[in-house]
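Okay, so here's just one chain, in structure tokens, the form predicted alone.
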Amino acid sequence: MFSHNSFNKHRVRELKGRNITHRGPVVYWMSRDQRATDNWALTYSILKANELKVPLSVVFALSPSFPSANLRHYDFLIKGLAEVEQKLKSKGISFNLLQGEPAEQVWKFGERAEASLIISDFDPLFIKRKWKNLLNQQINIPHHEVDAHNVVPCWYVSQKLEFGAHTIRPKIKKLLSTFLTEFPDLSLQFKNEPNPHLTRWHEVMGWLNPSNDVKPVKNFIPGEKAAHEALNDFITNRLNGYSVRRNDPTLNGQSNLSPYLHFGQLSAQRVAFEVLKSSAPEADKQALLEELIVRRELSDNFCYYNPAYSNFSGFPDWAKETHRIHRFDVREYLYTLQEFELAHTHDPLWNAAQLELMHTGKMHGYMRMYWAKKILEWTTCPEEAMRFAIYLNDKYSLDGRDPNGYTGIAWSIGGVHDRAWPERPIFGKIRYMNFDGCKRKFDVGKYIKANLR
């Protein structure tokens, strides 16, 4: 029987710490984390209101302004959560979508409920955390937090900003037996009156009205159901060789999850657990777990200890040195926005990255590099080169808006994570890669022409 004894208490932390003196539900306010099966903040809430003897009220609110996000974000959030409202209500737990600004929402819906506790999920982005710190102002109950998304929780494997992954993968190896644990099959004891209304999506939709000049994508179906099918692909299909083939982009080796688990749809620990159980050769498990646990878990470590992770100010001191003695270096080549987000560059492999981007919604991963360093080489300074990558990967990608979108382009750009290499023009002693170097790791031809369309 798992009990609460059994949750480890690592995995939460108080952000608001009060004796819960009301009786109401414990109230999860789900965001990052939008599933219903395989999620450590559920089962917190559960165990926690099992606990006080309470119903449990799940709570996701909807911001109509969350920066950068537009039809193809909107579409594939929204018939997400109609599965996990679906799915939760099978369990006999309550759902309700709060709409507008989440602090002001989730806080009304608290004290209309006379809610015990508000259960979180961990998010190291700002936006996230301004939204926790306004209601924690807001609100006389305890607050809780779970980190639901990685293995080991953020706060927990380190207290400081990691200087790379050789830092931080002994620490998350060390304490993989503690966390890597099964999750439990849980019921409430305690259940609402059951609401016989589900929520009108389309009509949300029609009230968020998102700009819909970037289309929702057909390869990629949103929710869990279609995360755990898109898994066991991956695991029959594509695991074995997956440590050879991940890195060249002409072929299908790469894990396609990053959408799934960006928006909490699948739970990458769900992705451990069936990597490990597989019989894929041994280098192909250790490449895809690194991948998705010591690189994942360094993304959320540096956007948490480092509050500039999105600009130049975030960059190591040597990098921003290089880029000081580089910064009026000439360019060969300079293009607008306008230019680079209608792929009009000079370079066929640039402009078929950036189609492949705007077209299925994701980038092959080898080539997000390539894309993000001539984004550097072919514009004035190193902050526009930022900017317009942010911009770009924010708004065309499933897996935008993300702790691994923003140090990936903070290392393509700025070094985050990387050293110093030989030094050359406008680069300085950031790592390069050039057209030439592309054609040496795989068919560039074929991969331009499957883009170009």
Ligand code: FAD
Second form
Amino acid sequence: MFSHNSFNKHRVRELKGRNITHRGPVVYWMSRDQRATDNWALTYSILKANELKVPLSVVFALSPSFPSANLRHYDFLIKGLAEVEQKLKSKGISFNLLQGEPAEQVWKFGERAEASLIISDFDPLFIKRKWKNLLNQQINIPHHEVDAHNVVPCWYVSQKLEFGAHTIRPKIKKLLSTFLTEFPDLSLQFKNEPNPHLTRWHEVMGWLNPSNDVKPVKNFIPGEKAAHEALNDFITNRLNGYSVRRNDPTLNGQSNLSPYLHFGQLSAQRVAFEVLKSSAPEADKQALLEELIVRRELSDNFCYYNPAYSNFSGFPDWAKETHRIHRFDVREYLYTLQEFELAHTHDPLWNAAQLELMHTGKMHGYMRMYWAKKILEWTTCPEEAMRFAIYLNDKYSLDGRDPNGYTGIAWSIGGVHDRAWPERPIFGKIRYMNFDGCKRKFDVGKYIKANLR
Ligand code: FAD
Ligand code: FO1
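Return one more block: the form predicted together with the ligand, after the form predicted alone shown previously.
Full assembly next; the chain just shown is listed first.
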């Protein structure tokens, strides 16, 4: 079903073109794609190490100040990395956890190891591009970047900001057969000396000393193994009927894969393979692939080509105009960030969604739209709504701090990738959602009861 398993050269691009002068190892700077299998950046790193007849070292630069990251996120990330280290070790690939400012840490490691080549994995977010620019100013080692997150590489599927799913979908569909290919099973020819000791993971959290007001979640087990179990559970028990059940917050109808996809502990391409191979109805498979590939890659496109992805100025012109006209409409309710955070609004449905987010680390996808749109309605202006929604989503959501989040919030508040709707107070032409609309879609009483703790 999936043809050739070679590495497609459009998955990689040179961030720092240089001829190779050092004779040290190839260094894969792992960041977004924190997994030892189904990882095109790792595949490319092994190919280059074998070509250059040198070993391969994988590094992960752990920043103690990753924006909005707290104990909940670092706990999930670090437990996942401990599993990656074990798996790489079994493949003769060394893993080094670097602790501190990433660009500086990778630069020092690369210089000390006299790396012949540095490879990183693609991420459209500002913080990653800043790290890579800083690194490229310091090193005189070639640096290549692989898109290991998207099925079709972000820079290849489109060279511009897309208007919406309807414009990027045909471009993705056309390229799926080229890029939805099996991962080659490569082994390293020049293995590192087996490194006797493993990273002292139990000391890492002490060193990080993250803010601990947001506790780790219990309903998601971190790591590649748990990610594959979650995928199998979804395909076996819940893919059938997904197209209908996924929008009902009272059902467990979604895949629940986003925390694993966000931290790169699971490959979206692996999800697509397994879904396509399954015996589920075509409508359910297509519905999942639409979200997993079209919507997710549209988010990377938005964050990559629109540097203002997390604020008002990133909205389309028609949305900025409609917000300008309605900026001073009377707000019937106004809440502070703290009132939102404590779920102290007048709306039990909104409060239930906020409590679900805080306690489980994952709000149902349908409720996320309602939740963000009500923040627009109950704040003084759209700029404040963006700040509040991003703050709460990134602080509590396991899958937060992600292009999908910034895009989902910009869709809800700023009409990004959406069209204009009949005009109304405060929202102007931004798509409106309300309690009665939810009541028509699902049993709101059941959802409220399930989440009020
Ligand atoms: P499923 O419905 O099972 O979807 C499977 C996968 O498809 C998801 O894991 C995700 O990778 C992708 N996907 C699904 N819906 C979308 C979408 N609308 N946009 C982009 N990709 C999608 N997603 C995040 O990963 N992190 C976030 O912080 C986040 N914040 C959001 C905030 C708002 C206001 C909105 C409206 C959406 C947000 N989303 C976010 C998108 C979407 O709601 C989640 O990806 C989805 O609910 C994750 O749960 P799931 O994996 O069970 O989803
Ligand atoms: N990536 C890193 O390379 N180093 C980090 O220290 C790091 C911390 C971190 C904390 C929370 C979180 O949600 C993500 C974090 N990431 C880190 C990045 C993450 O792996 C993803 O690449 C992006 O957040 C998604 O684009």
